[in-house]
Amino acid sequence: MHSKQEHKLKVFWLQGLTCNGNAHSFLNLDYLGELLEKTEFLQHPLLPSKYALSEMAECKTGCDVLIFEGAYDPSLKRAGVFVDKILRHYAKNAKYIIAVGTCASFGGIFKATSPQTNSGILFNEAEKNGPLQEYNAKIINLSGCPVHPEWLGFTLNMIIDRRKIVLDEEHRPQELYSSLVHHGCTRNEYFEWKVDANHFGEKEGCLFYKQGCRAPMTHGSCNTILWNGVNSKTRSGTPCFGCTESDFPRTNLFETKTNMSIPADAPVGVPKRAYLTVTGIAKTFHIKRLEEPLIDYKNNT
């Protein structure tokens, strides 16, 4: 008998029509090397691998975890085999599979550009009627434009610790993605006296108002779980682009659809009458240190 030390989690990372980005991002893991110690890749686009795609596109053998990359394609192949005939028998024979990204798991960019062929593995944008719908209960949706690497990290490492991983309603895992990307955004006192940054990058203002940041309505722990350990899209002055739902992309990007100049969707949960009466009270105040820059290096040369 094997213990869990001795047995390595064997994963077999397949591509469908991808950018490579999750690839990419999960090599920025920090730490890849002690979890590539607990796991042997049959085969991964990247790194060093047991097989060649040629190989594992033979299907003669089987995988503990399949790692689903890029939107489900019918008419893709790989190693000259069809991407759905490699899917099928890996998804058949694993015990978990994991649909990293936002195209994996939604559709993404890749559903946008053919939408009536394209979609996610389980999902076709917010409706449940993917091409793995029998295997259901092996699946765990890792949505984002790139996956966040800790977030791929986290959820094998449950899987090797055989702990329980208790999902949502589109199979995420409520450890991640239970709370809204707004929360920890160092610019939240903006929001609630409404003050706009008026340009990306600036240290000050709220990006919801005017550069179109979806995060009171994106769940991701983007800002609680920071990239590199260091930043996350707000922090740097980027608007949050919602790219861990599945509308994503939406259009305009970087425009706050509005009504009588107050941005037409609420916080999640927030009644909109609540919402509408608390911005249009902040709106009368004028906040001084808040309307200042934070820094002023006009007077201080």
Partner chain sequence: MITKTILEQIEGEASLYFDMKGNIVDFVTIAFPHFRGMEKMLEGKNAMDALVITPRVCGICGHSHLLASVRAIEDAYKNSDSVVEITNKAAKVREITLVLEIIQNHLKWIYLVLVPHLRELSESEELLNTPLKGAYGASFATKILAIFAGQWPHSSYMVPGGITSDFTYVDLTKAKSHLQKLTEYFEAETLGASVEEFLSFESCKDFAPLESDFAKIEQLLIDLEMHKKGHAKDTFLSIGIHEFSHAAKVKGTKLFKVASKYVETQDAYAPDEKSYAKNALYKNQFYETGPLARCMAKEFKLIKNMHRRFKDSAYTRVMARIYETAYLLGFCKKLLDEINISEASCRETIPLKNISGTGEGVVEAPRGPLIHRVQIKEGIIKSYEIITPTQYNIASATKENPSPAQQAMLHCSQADAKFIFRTFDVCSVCTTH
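Can you switch from the form predicted on its own and show the form predicted in complex with the partner chain instead?
There are no partners or other molecules in what follows, just the one chain.
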């Protein structure tokens, strides 16, 4: 019998070109303490670790799970060693490789700085031609800028419990990315009846029509598994910028591209004609309740 100690999942968190946002996001996990009981960080950029990064960079040991944060940059060194070398050494024997964040998944922000050389580890934006092709079968992408702490918590727990994680075509767990960010948004009623948000700073109106919201085109569970346990971008009046998708960051992020004052991009899977028809009809109705402020503090305080 092995002791519980020996069964702890050995995790190595390696960083490419990054802002550290995923490492910090992970620290927000509600059940971080419980998870750390079941895992052993051989190295993490913030948490106490068994080894220093310089020791891990000697490439003499192995890990169960390799977590990679940040964009892949072939010229980058960590602890004086090419990250490419460290990445390939640990990738070889790891049971799973998790790309945390959009940089590691698709290239993200730090591909944009050096588009000719940088990419995600498996994907380069939407193209599946990143450097770790040979480990395709064991790579899980947890895109998002940054990764949601519970998305990573879920994935690690599924691995610990030896459960199968069903992935989508972009190697993201379906449990987390099968629905759209739109799902669960508190502004859905305004979306249904095509009532725009007139400007920022109001709880009424949908941000899809003018403010650039990408929630109906973006896979993710931001509005069902809330951020920091309490909120989401769209609930707080900020448009979704589509940060879990391979084309992040897009440009003109606070504007909606329109054709004849109807958004040029239709929600995922909805035929353009169907969308235009429904929108055209919905727009002919005026629903007074949805055109007025929900709460009138000014006249009642």
